[in-house]
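Below sits a lone chain in C-alpha cells, taken as the form predicted alone.
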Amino acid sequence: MSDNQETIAILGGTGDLGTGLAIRWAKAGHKIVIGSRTLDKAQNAVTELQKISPDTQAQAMINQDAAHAGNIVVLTVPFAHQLSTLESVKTALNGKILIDVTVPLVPPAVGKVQLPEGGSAGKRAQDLLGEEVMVVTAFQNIAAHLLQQDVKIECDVLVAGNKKIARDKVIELAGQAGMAGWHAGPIENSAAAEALTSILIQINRRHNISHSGIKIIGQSDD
C-alpha cells in the first residue's frame, strides 16, 4: 500500500492495458479514474473492470474530466489517437506527468519497427504538449492481459523522460505495479522501448511462446 495516494487518470482505460494498470495501482492504494471520449464508453469500462476485478474502484469520466482530475495522466490509446487525445486534454496536463505507453504499431504489419515522423511516439507526444507537461513513456513492452492477473511478470520497464523527477515517480509506480523500472533516458530515448515492441512480437511468433519480454541485468560498481 503507495503512502502517498496519488489521483491516477487513465486515458483509454477501456483497453487491456489500462484496465491492467488501473487494477495494480488500486491494489497499491491510488485513486483511479477511467477516462474515455464519452462518459458511456468511461462507464462500461469501469462495469467490464469490476467484472475482472470486484474489489477494484474507479470513477468514469470523459477525458478532459480524467485528465482535469488526475494529478498523474496515463495515456493508454491506440497509435492512431495519439495525437487527437492528447490536442483534446492538452491544457489540463500543464504542470502534470503524463504517462504515455503509445507503440506506433501500424496494422497489419505490427512486427516490423515502423517509427513515426519524429523519431518516436513519445517524443511527438512532448514536442505536442511542450515543456510544461513532464512526458515520460513507459509500459510498452508489457503483455496487457498480464497486468490484470495476479502473477509475477517477468518483464522490466524502460522509463524515458526529460525530467529525472518525472521519471522517478514512473519508476516509483512501475514497482507498486509488481515491476523494476529502468531510467532510460531522455524522451528521445523512448524509440528504443517502442521498437522493441514489434521485435518481442517477432519472437513470439517465430520461436512459439508467448509474453517475451526484457529484463535488465548487471553488475554494481560499488
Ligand SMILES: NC(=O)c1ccc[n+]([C@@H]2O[C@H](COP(=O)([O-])OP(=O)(O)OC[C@H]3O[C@@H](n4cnc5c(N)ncnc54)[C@H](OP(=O)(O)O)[C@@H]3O)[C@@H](O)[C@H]2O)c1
Second form
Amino acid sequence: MSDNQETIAILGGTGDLGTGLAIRWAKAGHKIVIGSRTLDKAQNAVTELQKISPDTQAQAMINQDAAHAGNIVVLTVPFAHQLSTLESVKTALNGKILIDVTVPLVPPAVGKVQLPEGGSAGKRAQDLLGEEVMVVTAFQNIAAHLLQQDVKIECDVLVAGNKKIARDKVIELAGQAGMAGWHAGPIENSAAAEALTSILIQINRRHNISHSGIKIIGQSDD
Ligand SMILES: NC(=O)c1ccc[n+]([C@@H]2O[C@H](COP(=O)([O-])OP(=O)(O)OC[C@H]3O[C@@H](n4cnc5c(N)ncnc54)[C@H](OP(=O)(O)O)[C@@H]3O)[C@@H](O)[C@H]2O)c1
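Structure of the form predicted in complex with this ligand, given the form predicted alone:
Now the complete complex, all chains and molecules, led by this one.
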C-alpha cells in the first residue's frame, strides 16, 4: 500500500493499457478515476475494476471531469486521438503531471519507426500543453495484457520529461506497478522509447517470441 495516495485520472482508461495501469495502481492503494468519452463506458470499466480490486476507490467520469479530478493525469488513447483528447482537457492540466503513454504507431506498418512531426508524441504533447504542464512519457514498451495479469513484468520503463521531480514521481508509480523506471532525460528523449516499440514488435515477430522488452544494466560507482 502506498504511503502517498494519489488520485490518478486515466483518460481513455476504458481501453487496454489504461485498464492494466488502473488495476496495478488500484492494488497499490491509489484512488483511480476512469475517464472516457461516455460516462456509461467509464462506469462499466469501474465495475470491472472493482471486481478485480474490491477495495479500490474508483470513480467514473467523462474525460474532461476526470482531468479536473486527478492530481496526476494519464493519457491512454490511440496516437490518432492524442492531440484532440489533450486539447479537450488542456485547461485542467496546468500545474499537474501528465503521463503520456502514446506510441506513434501508424498501421499497417507498426514494425517500422514512424515518429511524428515534432520528433515524438511526447514532444508534441509538451508543445501543445506548454511548460505549465509537466509532461512525462513512460510505459511505451509494456504490453497492456501483461499489466492486466498478476505476473512479474520483465521489462523496464524509460521515463522522459523536462522536470526531474515529475520523472521521480513517475518512476515511483512504475515501481508501485511492479516495474523498474529509469530517468531517460528530457521530453525530446521520448523519441527513443517510442521508436523502441516498433523494434520490439520486429523482435517478437522474427524471433517467434512474445513480449520482448528491455532491461537497463550497469555497475554501481559506489
Ligand atoms: N496496448 C498496448 O499494449 C500498449 C502498450 C504501450 C503503449 N500503448 C499506447 O497506449 C495508448 C492506448 O492504447 P490501448 O491499446 O489501450 O488503446 P485502445 O484500447 O484501442 O483505446 C483506448 C481508449 O481510447 C479511447 N478512444 C478511442 N477512440 C477515441 C477517439 N476517437 N477519441 C478519444 N478517445 C478515443 C477509448 O476510450 P472511450 O471510448 O472510453 O472514450 C478507448 O477505450 C496508445 O497510445 C498506445 O500506443 C499501448
